[in-house]
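One chain follows as structure tokens, the form predicted alone.
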Amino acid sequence: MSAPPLLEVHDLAVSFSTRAGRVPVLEHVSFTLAKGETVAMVGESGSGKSVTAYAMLRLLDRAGRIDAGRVRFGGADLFALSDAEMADIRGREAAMIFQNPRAALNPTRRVGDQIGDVLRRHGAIPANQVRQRVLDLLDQVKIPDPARRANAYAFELSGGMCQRVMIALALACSPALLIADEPTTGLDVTTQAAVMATIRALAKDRRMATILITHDLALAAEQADRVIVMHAGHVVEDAPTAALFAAPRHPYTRALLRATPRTTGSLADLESIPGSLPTLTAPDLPPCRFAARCPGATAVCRREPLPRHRGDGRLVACHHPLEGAP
């Protein structure tokens, strides 16, 4: 028998309170993640990638509400835990690298002290070993002169250095799950490659499951075992990376691939995705939120609940799934 998934997200639904009323942001979000597996979540800004991660870890702000669904992690139902029990899991067993590392770090405390706080909070090691563990972590994420950098404040470090500190913070207690939310945003190409190489090497060494949230399909293709495509709060496709890039089955996935620059192509080869994400406050949202932008949409797409076709280790939520290469 195969081992059960480390993470199971089933039918997750999230809404936010706004001036226009309560807005459904996520609907029927479901996926699994195995130990040691890397999954990339891709889609346009506003598609629900980061909200999914925040909801899973119960980090939504006060306006957000989990309306339905279940998240099981390591056999535990995260939505059934007390706040204190959930706080114990965050950082120790599941950790997150946030989008803006400089903003996520406390500007008034030295970065080494912040890493030490995590180690002390979760009792990972004896108090007299915390300082050395902090230096070891900074060394693992390839920060030169760890002793000097540990005494620095975030504003004294480059964006790449801050990102590495965030990785060290996230990995301080050797979590089973790492969520990396746009970990290369704002970094130059060389630093991006170094940061992702660090995450990949540490994940492989620790058999750590990783969720990579990104707009960059090339990065997803390079790093992930599987890709989850989100559009307007729905998972529209979930497939092994090679299969998805060779033959995307959802029209939105195909449109994303055609809008992605290729090193062998030219700007003239790029195709933009028509329209924009639907307004989620609209009272008449169709079951398929891509219908208004989809050249293959029919009346059934605007009327009938989305079917979820499964097979060959992949899922596509579409009335008219595609066949063949993009």
Partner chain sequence: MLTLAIRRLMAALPSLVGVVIVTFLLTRALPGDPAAYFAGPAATVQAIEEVRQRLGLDQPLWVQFGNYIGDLVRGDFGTSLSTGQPVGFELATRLPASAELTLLGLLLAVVIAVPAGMVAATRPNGWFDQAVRVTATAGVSLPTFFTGLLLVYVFYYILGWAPAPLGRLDIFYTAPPHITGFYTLDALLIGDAETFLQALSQLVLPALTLGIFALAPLARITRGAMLEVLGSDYIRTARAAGLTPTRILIVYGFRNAILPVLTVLGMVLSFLLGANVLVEKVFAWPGIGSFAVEALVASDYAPVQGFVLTMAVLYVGLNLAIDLAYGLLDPRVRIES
Second form
Amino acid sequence: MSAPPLLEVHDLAVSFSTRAGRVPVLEHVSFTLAKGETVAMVGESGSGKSVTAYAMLRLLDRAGRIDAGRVRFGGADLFALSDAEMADIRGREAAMIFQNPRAALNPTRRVGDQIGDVLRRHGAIPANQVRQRVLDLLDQVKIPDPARRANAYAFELSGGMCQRVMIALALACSPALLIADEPTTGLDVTTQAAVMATIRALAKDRRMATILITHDLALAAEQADRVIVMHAGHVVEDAPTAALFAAPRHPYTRALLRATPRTTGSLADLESIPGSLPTLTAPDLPPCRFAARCPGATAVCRREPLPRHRGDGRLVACHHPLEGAP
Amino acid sequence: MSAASSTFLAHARHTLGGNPVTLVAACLAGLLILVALLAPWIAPYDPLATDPINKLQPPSASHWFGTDQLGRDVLSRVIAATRLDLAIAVASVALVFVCGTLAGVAAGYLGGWTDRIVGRLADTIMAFPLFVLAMGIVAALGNSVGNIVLATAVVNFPLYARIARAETSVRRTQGWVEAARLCGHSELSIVLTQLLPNLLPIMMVQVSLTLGYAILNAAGLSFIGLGVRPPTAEWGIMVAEGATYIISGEWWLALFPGLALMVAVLTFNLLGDGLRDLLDPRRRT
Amino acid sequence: MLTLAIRRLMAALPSLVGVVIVTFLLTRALPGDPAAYFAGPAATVQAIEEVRQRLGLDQPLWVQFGNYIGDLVRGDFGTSLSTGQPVGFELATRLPASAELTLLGLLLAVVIAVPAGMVAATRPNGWFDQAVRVTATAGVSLPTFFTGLLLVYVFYYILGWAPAPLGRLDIFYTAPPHITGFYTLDALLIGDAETFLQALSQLVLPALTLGIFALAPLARITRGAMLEVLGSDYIRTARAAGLTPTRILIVYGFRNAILPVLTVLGMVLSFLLGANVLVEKVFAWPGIGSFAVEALVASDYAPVQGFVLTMAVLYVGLNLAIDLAYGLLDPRVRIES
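Okay, that's the form predicted alone, but what's the structure of the form predicted together with its partner chain?
Below: every chain and molecule of the assembly, starting with the one above.
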């Protein structure tokens, strides 16, 4: 690689305080993202995908704490910035969109004003052009009749429309990085496709890097250049999309693929993943958090620290990585 | 059932352990009730006995709370008043607990006209500032302790009726009520054995919260000269009488009954909050 | 917006009708024989019968109700036995005093409680939050009349900062000309700073007493509403967009948290209007509450009934105003009408 990556997450660890004490939610999370690259982050609910994104942008709620790690973004060390400097980056350099778009918009403020707030906050354009820019943005995300929709409240718009508004809001200042956290969950199938197409087209236009957080492997396969698989707060596999789907090397990735319906193959071939995510409050958590669910686990997996080797542009965190076809 | 009750106890221990305030409130409530029950025996003096020579004495070893304008022992009067004020509050809350809960259950269970009448009645009461309505009721029905009890019960009626109605109409259609009906239980026995027992916990929270309000309401009415009359010892009247002397510096006349009143109300409010947390940890604020 | 206003007005009508019926029933429930009562203690049987006919008390109940409505429509609340004046007149002249006191009390409570609740919500379970919670719980448990007396003792007797708790103005001052009826406002309007300060100094303690009582529910609900709003998805959006903390707190947080606060304002007003009676008695405040209390003590019932009706109508009106404000602030209500 000639240019340094746009985003570099190194050895990130996050814990949450709960009634049962501090729970290590993320451990040793590392990955990089190049300019213009699209990475999908996949895993079951609770595997730490969203927490990773929130931690990177320092958006964790009060219970969450960053225990270790470093995030370099566009040359800045995000964890070393002041709150105000961090806020300057959010919305301008790195933006985020969420699932459940209607709830993610302020119910008592016109959607156009909410987009305008972001533009004004980051001083992107002169005040008298804000309105026009808002209408342009709404038009870019393919909202019909932007002038009327800008004056609407979130409750007056459909879920798909709200997600388009969210995209317009996130892209208002042309960020270098977009984090899309389950952007299509809860939308109907045709709307999902349209929303993803919009994100993809805009990302391409602006050479914007995108992190797509999803539990939908098909969506990841379709959209991403690279896939990061997370399980119980660990990155278990990180590989180019084609390579990962062709030959998963982590048992969990393979299990995930086998649990996903495909167009070729029958439903009878589907397998469920045995067990469930380990309880992270357990005092004697093995180094490999998949050990309890893994068919190939040995005593080593429960004793020795996980190897995290990178090679051939992919990473597998496993003592007994798989070889060959799935 | 034993498993359920033991988890409830564990939960109670957890909640009380994490919330010592509720524990203190429960102890204080017990203390207040004890004082009310034993008032005649623990008061050092006769609360009505005057002693003109020793009038307006500040607190001392013989009169811990001092003496009033007629030389009566303030401590003994505060103790005697505890009995009366708690009795008024308990009587009014018991009255509204029975009437309000029954009306609410009837409204929620029967629906239709019963529901509309109960709802309208509750709305009409709520259309008044509650203390003002209580004043109007006592003024109209006559100035007596019984009418204070009645008026305090009336102004609390909407609260009980509404909660009981809401809980009933939710539970009425739930599986276990249907199951009881299919087993051939009569409607009345369903209400008595299936609905009321499940309403009790949430109603107990209301009981504790409204006890505080009932004490405040009764004392307020007495303070403006309604209901309890001198020379009877009652917190509101004692504060009213003490008010005349506070601007000349005899603070103990009003302070001690006022403090007793405050402690009693605070106790029941805190207890009610604690009970609510115990029942519904999610709504804890 | 107009349809919303009309709809809310229609919804308030049943409450108003209920209020009138209840007050009518209260007049009929007078202890003993109302005719004997109105005829006076020395009246003969014949005189009582005359009074009964004159007051229409021999008519069937529904005719009496019709007469009662007729009287109300004409603004006839009966005559006060103790002052000899029409009750309507007495109430009208005293209403500004009560209104000035209650409104300032409410204003104080809102100005203190709402920001306190907001700040408490930004650091839940922090020391400020705990302090707010303790103060609020203690405040609502304090009987207003007792709070008033404590304030009088501390600020008048001990510190000597406040004037004697004897009404709206020191006896050496004359009331400003009647413009709004609010002494402080009227004094300001004619530019009389001295009278303004005097009137204000009389007003502060009773208004504070009322404010302390209303503080607790307001602070509590503001905190709760703010906590819920701050945990919402759209606040996360605003933070992810890099908006400044103040803007998030005010425009995205408070603007939404104000709605539940507005909803409990009705209950707070119910408390305030009731507590007003007690505070007026403590501070010898010449409002409608102390008028009613004096009448009560003198067993003069017409003023009490007029007072109850006035308060109830005011309260229904205030609730209507709150409803309308809610409609203005919440686009979901405004647009769907």
